[in-house]
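Take a look at this single chain, the form predicted alone, given in structure tokens.
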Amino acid sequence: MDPYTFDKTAAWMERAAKVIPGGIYGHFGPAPYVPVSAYPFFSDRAEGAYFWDVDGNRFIDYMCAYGPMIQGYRNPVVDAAYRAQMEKCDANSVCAPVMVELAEYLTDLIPAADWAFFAKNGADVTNLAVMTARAATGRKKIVAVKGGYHGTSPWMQGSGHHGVIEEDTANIIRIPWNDVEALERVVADNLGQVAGFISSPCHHPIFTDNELPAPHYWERVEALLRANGIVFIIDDVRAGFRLHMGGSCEHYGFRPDLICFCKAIGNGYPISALVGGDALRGDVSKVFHTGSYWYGAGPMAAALANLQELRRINGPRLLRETGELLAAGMVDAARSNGFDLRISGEPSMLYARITDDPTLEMQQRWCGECARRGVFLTSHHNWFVSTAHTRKDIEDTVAVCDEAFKAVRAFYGSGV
């Protein structure tokens, strides 16, 4: 197929740069997309597993809005629930009953949950989780994993980031992933000072292979934290409901004190949740944490319908099967063109990397060639599949991957 062109995207970017800092800020901005000329930056519409950019190009989307889309854009079940609630009320001066219904559903769905608290972004609930850990223990220090991402609040970033000062991260201790001994040393060196440990259930950093927990890793971590009165926080913002409807902890077999959800919980509608056990109910209720739109009823109705539908169709199983099919097809396409493609992480949110490319230059070019042919993915971040992706979508994607590998080989010639 002929590669796409992005004339209207360029025109919109020029307009945006005049009135918006950076044109597009944050993780949707152009900085991580190399080469920039291979990607669209403005969409016109979306449906199912696809979006169309302002130039009319259609893309099979494997970023899924960076995770919020899990059942397809404009999902009829989720959208109908949202519209029905919006006919009654959304943001209001008092709460809508659907907030209670959603909390009841989550506490029934998730074994670790006896209560639920709602907000808008993942960082809202990771912040609340850390505040709750400190309130419950009277301690300051938080242990996190190097390369882990928990939002953009100053404590979550680190020294060297613009606007972050040394005091913001003075009580944050970073340790390597899958290293129980490092956690043991930190706990021993800071005896009685660690309030909480926060981590994603599996390790999904950017620009590198994703990693699953080692055998017995979570079992050992949980025992160590329990023995030392440290609050156990799982950031399930990215993986939540993709691995198990009861939370990713059920998939891996452990029980945290607090779980942070966002992204897939509302299939694109703005809502996040912190859930936890009875032991922390009193502590979390004393922490003041709120927002102007956190009680919006429309997204709560959408989340309830989304979770009910995911449970009905066994969404995590479908996502795993689709991810496995995609991974196998891409690996075969790579091999047939003389490349070795390494797949890491969970199949429903996999990361792919050309192994003989330490600079990522070849990886970036391959992902860009895929984007120019209608398969939207990135070279720096894990991808996502949704329940809307069909077998035909996977077949079409693999065909595009094959063309993209051929284009990369032609660019590099015998140097590949």
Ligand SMILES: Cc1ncc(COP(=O)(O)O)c(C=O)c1O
Second form
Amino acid sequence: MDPYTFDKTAAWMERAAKVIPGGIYGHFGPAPYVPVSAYPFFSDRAEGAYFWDVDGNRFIDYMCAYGPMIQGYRNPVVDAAYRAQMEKCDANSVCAPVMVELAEYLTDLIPAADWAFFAKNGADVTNLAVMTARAATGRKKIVAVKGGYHGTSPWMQGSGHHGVIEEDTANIIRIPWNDVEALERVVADNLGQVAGFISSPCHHPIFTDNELPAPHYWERVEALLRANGIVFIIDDVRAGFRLHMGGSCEHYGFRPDLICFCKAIGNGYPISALVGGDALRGDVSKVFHTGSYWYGAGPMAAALANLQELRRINGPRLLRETGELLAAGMVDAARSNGFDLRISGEPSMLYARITDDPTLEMQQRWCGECARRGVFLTSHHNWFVSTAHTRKDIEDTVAVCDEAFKAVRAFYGSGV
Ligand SMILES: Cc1ncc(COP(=O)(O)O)c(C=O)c1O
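How about the form predicted in complex with this ligand, since we already have the form predicted alone?
Okay, now the whole complex, with that chain kicking things off.
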């Protein structure tokens, strides 16, 4: 097969650059894609595990809209529920009952949840979680993990980032992942001042290996936070419903006070949720937090159907098996071409990296060669699998990876 070309993508990029600052902004922008000429930037349509770009190229998609697509694009069950609700009402002047039904479902599904609150984006609920921690404790400081991402609000970004002032991050203390001693030190040095600790359940930074919690890590963190009256916030925006239907904390065996969900909850329909226990019910209800589209009923109906279906098919187990198959196939393809591919993180959202490639140059070239052959991966971010990825998709993907490794070897010659 001849590698794909991206002429129409290039034409759309040119048009975009004239009317949209930066052409394409944020994580969809061209910045992390090297070589840029090997990637599509505009999609025409999507179905199941695939999308087709404006040049008509088909991709087996392992970015899954960066996490939301967990059961395949245009999933018939989820889309039917969405359409049925849209026939009745969506944005409205009052709430639709499906909001209560979804909250009831989540509080049944998630052991840590006695209530649920809905918004649109991940940052809406990570913000609400932090505001709730501050409201509940009357304290200012928030401890977070270095390299942990919680959205783009100023407090979530590093000082020195454009548009962020020192005061925005003055009360945020970052500690290394898996470092209970560092957390103990921060708590001792800031006695009675720490409102909350926010972290993803497993560590999924970009441009570097992902990490799982060390044995007893969460148990020790939970005990320390409880002993000091610090609100325990889990940011499950990316991992939520991939590891366990009851929240990733159930997979690892601990119990936070608040859990933030987004991404996979609605299989692509825009909705996020903060859930929590009774102890914070009064505090969260006093925090003023709302948005123009936060009551949209269509995405709520989609989320309800999506979660019911994921639970019915045991989505987390399926995703793990698919991820393990993908990882094993890719590692073999790498080895047979003389490369060492290191896999890290959870199988359903694994991070892969060619070792002995500190600048990621080879990794970027390899991901680009995969994209030019119909497998969409990025070189800097964890990938995602969905329940729509079949064994045949994985076999086809591994065959493409093999060809891509051969192309990388041909590019670098025997010097690799
Ligand atoms: C772990 C985590 N938290 C929060 C967010 C922010 O979500 P959003 O971009 O929907 O605001 C993201 C987005 O990638 C995320 O991965």
